[in-house]
Amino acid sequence: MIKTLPCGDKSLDLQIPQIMGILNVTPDSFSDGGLFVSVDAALQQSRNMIAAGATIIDVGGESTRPNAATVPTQQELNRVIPIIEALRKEFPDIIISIDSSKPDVMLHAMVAGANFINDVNALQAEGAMAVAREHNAAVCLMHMQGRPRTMQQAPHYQDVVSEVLVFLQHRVSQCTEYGINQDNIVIDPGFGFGKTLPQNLLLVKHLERFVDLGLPLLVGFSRKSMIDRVIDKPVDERVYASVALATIACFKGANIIRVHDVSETIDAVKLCHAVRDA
């Protein structure tokens, strides 16, 4: 049983499911773009999520929604670093995640106080693994077919579950061979990142195969378009369906649930964990 996740000089208890609160400090994220771009607004949203039970705050300065534009490194740094510094000052014990694929952003975020790297590109950029290793950061390796601009243009797999598993196993091997401690590694199948609705649903249905790899499993469904494909509702009306998916994932063994709506998710996850472990 996975017990703890090292995160720099801190650790995260994985004997119970943990909630990662999404803090997008971007003008164009699909759900909350523009709401938390100032330090004051970002801090208040973080206070709300932490009070509701989030143990990780995931700070992102570049949208990875389908068709999202690339953000220059300096602009991304200008968005995230002041907020990470303010978060670390106010919440010395919280786990702060940097949601980025750029090694320079990862590095500056670590210096500013982050201790978790959440990378949709699975540390494949040159220099990314070095930052993770040197700072003993927790790292989430996610699967994505293609790139955000093009990933939803007819994604194709022969066997989506097996292919995502093979990719994640390969990246874990490459990271550990580079010197990253396997205990620091989290995996994420990448729901909505180069997958159709049937492919996403198959990944949910077979999540236990990812749990069987013996690594912490992070999942993120919150408010995503895969939900709209089933219930036909706009972003701000997908909360209950997001909670339902979080509950399914928890029951199948997911360790970290990445969400916008912390208070709405955490009671369901706690109860699911109690039933699963009864």
Ligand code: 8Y4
Given for the second form:
Amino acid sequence: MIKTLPCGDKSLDLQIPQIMGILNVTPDSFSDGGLFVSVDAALQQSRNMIAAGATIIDVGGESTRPNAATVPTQQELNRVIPIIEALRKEFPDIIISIDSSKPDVMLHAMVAGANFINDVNALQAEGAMAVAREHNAAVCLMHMQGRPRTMQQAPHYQDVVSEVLVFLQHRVSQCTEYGINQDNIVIDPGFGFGKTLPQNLLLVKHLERFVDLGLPLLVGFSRKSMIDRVIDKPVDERVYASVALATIACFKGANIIRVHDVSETIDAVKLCHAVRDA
Ligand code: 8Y4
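Okay, that is the form predicted alone; can I get the form predicted together with the ligand now?
Every chain and every other molecule in the complex is listed next, the one we just looked at coming first.
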């Protein structure tokens, strides 16, 4: 039974499901059209998410959407580091997650006060595992087929659930052999990352098989296009559907739910826990 997740010098109670609030710090999300990201605006959104019950803030400076431009390391650092420093100062107890696949960004984020590494590339970049190990960070290993730019072109699997499970088990082994503590590792099937709608739905349907690995499980469905393929609604009208998927995942045993809409999701998550615990 999973109890707590070590996150640097902090720990997260996983006996109850936790909400990871998404903080995108790309200029298209927090600016007046200029090139810079406003620390104030990002802090205000974080305050709202924390007040609503988020215990992890996931700070990302590079969009992983299909066709998004890649960002140079220095530019990603310029976006995320001032925000991590400000968050750490205002919220000494919150878990700060760095959403990046770049070891240099992970390292500077840890120094600035982050304690969780959310890497859609599962720490496969040279030097990434070292940063996680040296800082005793919590790490989320996510499955992705292909690369962000092209991953949705023709996703293909013989058996999506088994193949994603095998990949995650393999990465967990490589990380523990490298010296990362297994207690620090979280797994994530990576909804929408090189997966068609039927493949995403199969992963939700069989989520118990991921829970059965005995590692903490993180899921992210929030506003994703897999939803619009079922309900045919634009991104700002996907919140009820996102909450429905969070509810299903939570009820099946997911431990961390990555969402944009914290206040809209938290009651459903609390009720899932109450019913499971009854
Ligand atoms: C609107 C806004 C529509 C954002 C889609 C999106 C995951 C993740 C992302 C995930 C983990 C996203 C960084 C995609 N998804 N990290 N990151 N798990 N661990 N798209 O599922 O939110 S970015």
